[in-house]
Each structure stands twice: as C-alpha cells, then as structure tokens.
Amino acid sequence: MQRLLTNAGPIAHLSGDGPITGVIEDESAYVSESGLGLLIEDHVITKIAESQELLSEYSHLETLDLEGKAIVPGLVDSHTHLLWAGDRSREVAWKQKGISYLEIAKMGGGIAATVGPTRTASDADLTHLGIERMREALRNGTTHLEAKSGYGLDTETELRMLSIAEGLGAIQRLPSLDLTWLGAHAAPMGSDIDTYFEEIMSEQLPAVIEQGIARSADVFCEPGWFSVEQSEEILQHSRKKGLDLRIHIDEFVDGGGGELAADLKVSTADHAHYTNDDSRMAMSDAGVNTGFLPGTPYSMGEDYPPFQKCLENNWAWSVATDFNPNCRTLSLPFIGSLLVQRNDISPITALVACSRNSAETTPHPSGLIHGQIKEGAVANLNIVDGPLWESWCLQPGHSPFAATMLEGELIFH
C-alpha cells in the first residue's frame, strides 16, 4: 500500500535520537514549516519532502490533501492499567473526608477492591472492556500503549490478564500494546505482603516467565506495599529471566524507590512524586527515565510533581495517563493540558513527554522508531483539526484530532 499526505501545516516531527531533556529553546529544531508532504509505504514513512515534489513523482498514488492541517506524532501512553472490572467511584467521598490511600486500602478499598470483580469477570467481558478503552485512547491520538496486569493478584488471573491483553494487541485498527506483568501490585485480601511475596517468587513469577507474554516486570515499591528489599529481589530475578524492568516509586512519600531504580538501572521509574533530588540525579546518571503521571494527583486533589526541576537539571522524563480505577482517563491531550495549563510547561515539551520520550521506554512491536515523524519510522501520526500544532493539548474536553494514522491506515474521528 502506498499513499501521500500533502499540503500539511506545521509538522511537529520531534525527530532525533534518545530522549529530549532540558528546556527547548528553539522549537524550529523540532517543527517543520507548512507545505511538506509524506509518502507512506505499507506501515512506514519512507519520504518527507515538499508536497509538489511528491505529487510530481507519485501522481499515481492515493492522495489526501491536508489543506494546511498540522501534524503531530502518534502519542505513546507509557503507563496504563488497561484491564480491570468493577467501580470504585465511592472512594472519592472517602478522600474528601481526609482518609489516606493507605487507610482506604485497609478499609477494603484500593487495589484489592478491584481484584474481586476482575477475577470474576469473564474473558469476553475483559476483552470487551479492553477494546472499548483502546478505542477511546485511539480517538485521543494514542497509537501505542503500555498495558499492565496487576488486578488479579493470583497466578491464574495474572496469567489470564496477560493472555487477554496479548489478544487485544493483535486486533486491527487498535493501538499496539507493550505488555507488563505487575503481579507485585498489592497483597490480595486475606493475605499480607510477606506471604504474597513468597507466592510471587515461588509460583507466580516463574509462571509468568514460562508463559512468555510479558515484555517487562513492574513492582509497586512503596511503604505499606512492597519494600525496597522485596522489590529488588523481584526485579533482579525478572531481569535474570529476560524481562525489562519498570517500577512504581514514591507516589505517596519518599520511600527509597529512587535509589533502587538508579541501582538497578530500570527503564522507567514512574510516579516519582516525592523522590528526593539526590535520587533523581542518580536516576538520571543511570539512564533511568522518570515517568510522571499527573492525572493521578489531579484525580486525588494533590499537588503536581516537579516537572520544572527536571527541565532545569536536564533529567529525562515522560508522562502517561496512568489509566486505572481511580484515574479514569485515556486522553493524553488532557494530560498535556494539565502540563501546559496548570504547570507552565510549553506545548512542545509536553508533546515530547508523551511521544518521543515515552517511546524510549515503550518500544513498538515492529522494532521501528515511533513517537516521532521521520523517514523510516512507523507511520503513526495525528492530523490536528486545525492549522496550529499547539492545539493538540489545548482542548481537554474532547479530541483535538481530525484523524489518526495507525501504522499507515487513516482512521477519521
């Protein structure tokens, strides 16, 4: 299949190698002027040139005139809890009464409250939920997302969740998936962390490795959940068995997760809300990405993490939705709005955080570059519904995109 996109408005291509760090002083290094076109062959961008040049050389091809609409990369949601059943909406009233997340968990809320409905949901029910959520993500410009297990908390359900997610990743016209095992999410009801940790090490993790579906392992390393020592043992064993490493750290307090992330050189340390500066520096020196999840403090009524400090110190960071029962958004444009309109982050930096930088920790299954628009990259991109690329993050109530190209196929919204 070959097709042309012509007469594009500005293209925020973000092309280059590695993550972008620090304050972007010159946007022109990452944004092309209007008038360019793209040649798409199969699922790859093979040529970017002036529209008239492409039209003269490939006049026989199917052509879409963009009439000056801007283009941004396909967005990459690098942290989601895609599959779960149930409803925890009642917890918002508890939070408003000043009850902490840990106290809510002890009251029977929190992660464990989602586990029961998820365990009893049928494969068909979970598949349907996954498809509907992935469609919503795509409507908001996400072309690839990371999806964690973690609401089974027993070997059977964790394996089942990964198997269902693998099936979702094979469905056409949906975002591609990067799968993560997060069995070390919390202790199941009727158990405690120490007992469940032993079950993970002796039974669940070996079964996950034998199943061979998850690309990565993740642990919720937080006081009251998995300790630094337990997290290290789980992650070290996972790495020995060939899994990439991710970690949840310091969401509620500085619990030492940053030091562990740096020591293990994990791919990404997420939440990282209260990580101390020395640990952030050590993480940066170790090549660890900080995965901020601003939708979570938004939904919990808390302050935002220190984005500006990361810019000032040239630390690599990304953002993701953290879609979960308490943060029910799959809109990266909304997350971008939180950065730009509530935290004084520039639109270009916010875009980098959920495209090029997030793609660094969440590779495309083809092995090709994604999260940026360049020759040789996967043909994942978003056509903005207007001439200014900045509007991608300035319409938080609805999708800012007229269409999304998903691996070379145009999907109109």
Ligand code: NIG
Contents of the next structure:
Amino acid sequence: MQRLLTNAGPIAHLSGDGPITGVIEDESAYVSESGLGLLIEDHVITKIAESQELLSEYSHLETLDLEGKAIVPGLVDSHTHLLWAGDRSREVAWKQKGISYLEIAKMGGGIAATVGPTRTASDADLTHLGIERMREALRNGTTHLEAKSGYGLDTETELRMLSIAEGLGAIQRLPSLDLTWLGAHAAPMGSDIDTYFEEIMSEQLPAVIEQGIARSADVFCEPGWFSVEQSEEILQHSRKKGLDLRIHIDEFVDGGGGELAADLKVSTADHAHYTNDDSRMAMSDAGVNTGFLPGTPYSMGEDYPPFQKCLENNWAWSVATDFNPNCRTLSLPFIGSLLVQRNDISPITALVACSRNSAETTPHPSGLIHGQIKEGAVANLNIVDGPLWESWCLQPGHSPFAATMLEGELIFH
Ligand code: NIG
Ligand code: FE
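Right, and the form predicted in complex with this ligand of this protein, after the form predicted alone?
Complete assembly follows, chain above in first position.
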C-alpha cells in the first residue's frame, strides 16, 4: 500500500547516524522547513520531497493534507516495566512521611508487594492490562517500547510474563515491543537476595534462555538489592547465552554500577542518578548510553539527574518513562516537559533523548531505523496538533498529537 502525507509544517526529523551528543547549536540541521511531503510504502518512508513534486508524480495515491501541522518521530520508550498487577498507591503516604524507597521495601512494600497480585492475575487480566497500557502509550506518541519482566520473581511467573508480553508484541495497531528479562529485580517475599541469586543462576536464567523470548537481560544493581558482583555474574552469563545487556544502576546512591556498566559495555545503564563522573566518562568511552528516568524522582519528590553534565561532556544519553507501580506514566511528552520546563533542556534535545537516542538501545523488530524521519526508516511518526513542533513537550497532562503513523498506518487520537 502506498500513501502520501503532504503540506507538512516543520518536520523535526533528527536524521543521522548514531546518538546525538552535546548541545545542539544548529537546530536547522535536524528540522526541515514547512512544505514537504512524505511517500509511505507499506511500513517504510520511501521518499521525502516538496509536496508539489510528490503530488504531481503520485497523483493517484490516497493523500492526507496535513495543512501545516508539524511532525516529530514516533517516540521510543526504552525502559518500561509494562506488565504487573495490583496497586501501591497507599505507599504515597509513607513517601510523604519521608520513608525511603529502601525502607518501604524492607517494610514489605515496593517491588515485592507487586509480585503477589501479579502472580495471581490470570493471563487474560495481564493481557488486558498490557493492551490498555500500550494504547495509552500510543495515544502519547510512543510507537515502540522496551518492556521488562521482573514482577514474577520465580521461574514460572517470569517465563509467563515474557510469554504474555510476546503475545502483546504481535498485536496489530499497538506499539512494537522489545523484551527484556529482569528476573534479578528484587528478592521474592520469604527469600533473600543471596538465596534468590543462586536460584536465578541455576534455574531461572537457563529457563529464560531455553524459552528464547527475551532479547536482553537486566539487573537492579543497587546497594540493598543485587551487588555489583552478583550483577556481573548474571549479566556475563546472559551475554554468553546471546542476550543483549541493560542495567539499573545508582538510583539512590553511587553503588559502583557505573564501572560495571563500562566494563561490560552494556547497551544502556539506566537511572544513573548518582553515578560518579569517572564512571560516566568510562561509560561514554565504552559506548554505553545513559538512560535517565526523570519520572521516578518526580514521583518520589526528589531532585533530577544531571542532564546538563552529559551535554557539557558530550556523553550519550536518553530518557524513558520507567513506567512501573511507583511511577505510573506512559507519556514521553510528559517526560519531555520535565526536561524542558523543569530542567532547562531545549525541546530539540529532549526530543532526541526519547526518539533517536533511545532507539539506539532498542532496535525495531523490522531491523529498520526508527526514532528518526528519513527515507528508508520505519514509517513511525507523530502529527503534532498545531504548526510548531516544540509543542510536543509543552502540554503535560494530555497528548499533543492529532495522529500517529504506526508502521505506515494512520491512527487518529
Ligand atoms: O526502575 N528501581 C527498580 N525498579 C523500578 C521500580 C520498581 C517498583 O518500584 O516497582 C525502577 O524504578
Ligand atoms: Fe526501571
């Protein structure tokens, strides 16, 4: 199927190779003037040219006149905990009393408190939750999500979560998924990290490999959860078995996860809030992306991580929602607003952080480029509800998009 989009306003295409680092001095390198059109063939952008040129060459095609609306890439959410059941809203009262995330976990709240409801939820319930969440993400312009397991914390349920997520990824007209096994997320109730670590190594990791659904492995490497040594062992074995690596580090303190991330050359080291500068430098030299998750400190009333430092030092970084029971947003435009309206980051840099740069760590299942608008890329893009592309991140609380093109198909919001 072929179709045309014509009379676009400015297109924030962000096209190029690899991540964009440093302050963007010349925005015009990444944003085209108004008046262009796009030829879409099946799920691919095959031509970008002046609207008149396309209209005369392809006059027979179905055409959508954008009447000057701006376009940005399909957003890429490179860190989500998509599947879980239950509700931890009451933990807000503990947080407001100043009780820390670690103390809440020790009191029986936190990750382990989500495991019970997740284990008892049926496949149908979890599938329903997953579909609703993916629709919400799509309404906010997300065309691809990385999705982690991690609320089963036993072999049977971790495998079940991955299998349900695989089913979700195959549903048409929903964002594509990239699946990560995060069995090493916390110790299940009644166990402890050291005992559970042994179970992961002897039983869960081999079972996940045999199942063959997860593309990557992830570990919550943080004092109070998995140690640097345990994280290293899990990730090394996972890599030997063919998995790509991601890691949660330094969310609450500098626990040495940054050095490990650099040594292992993981694809992305996420949270990385309290990582020291030497480790950040080593991560950058090793080609490791820093995946900031500002929705989490927002949810907990804490400060934001040092985005500016990454810009000053030309370190590659991205942002994602970290959607989980403790941070319940699937809106990357809201995360963009946190960057722009709370942290003085420019709209173009914020957009790069949740499209082109985040796509570097989570490939599209087609194998084509995504997170950018260029010929040969997946036809994933957002039509902004107005003439200025900057408004993508300036409307927290509702979607800034009139429509999303998802793998060549137009979905109106
Ligand atoms: O990335 N911190 C580790 N994991 C999640 C939170 C999980 C939870 O609180 O349920 C995160 O923020
Ligand atoms: Fe997370």
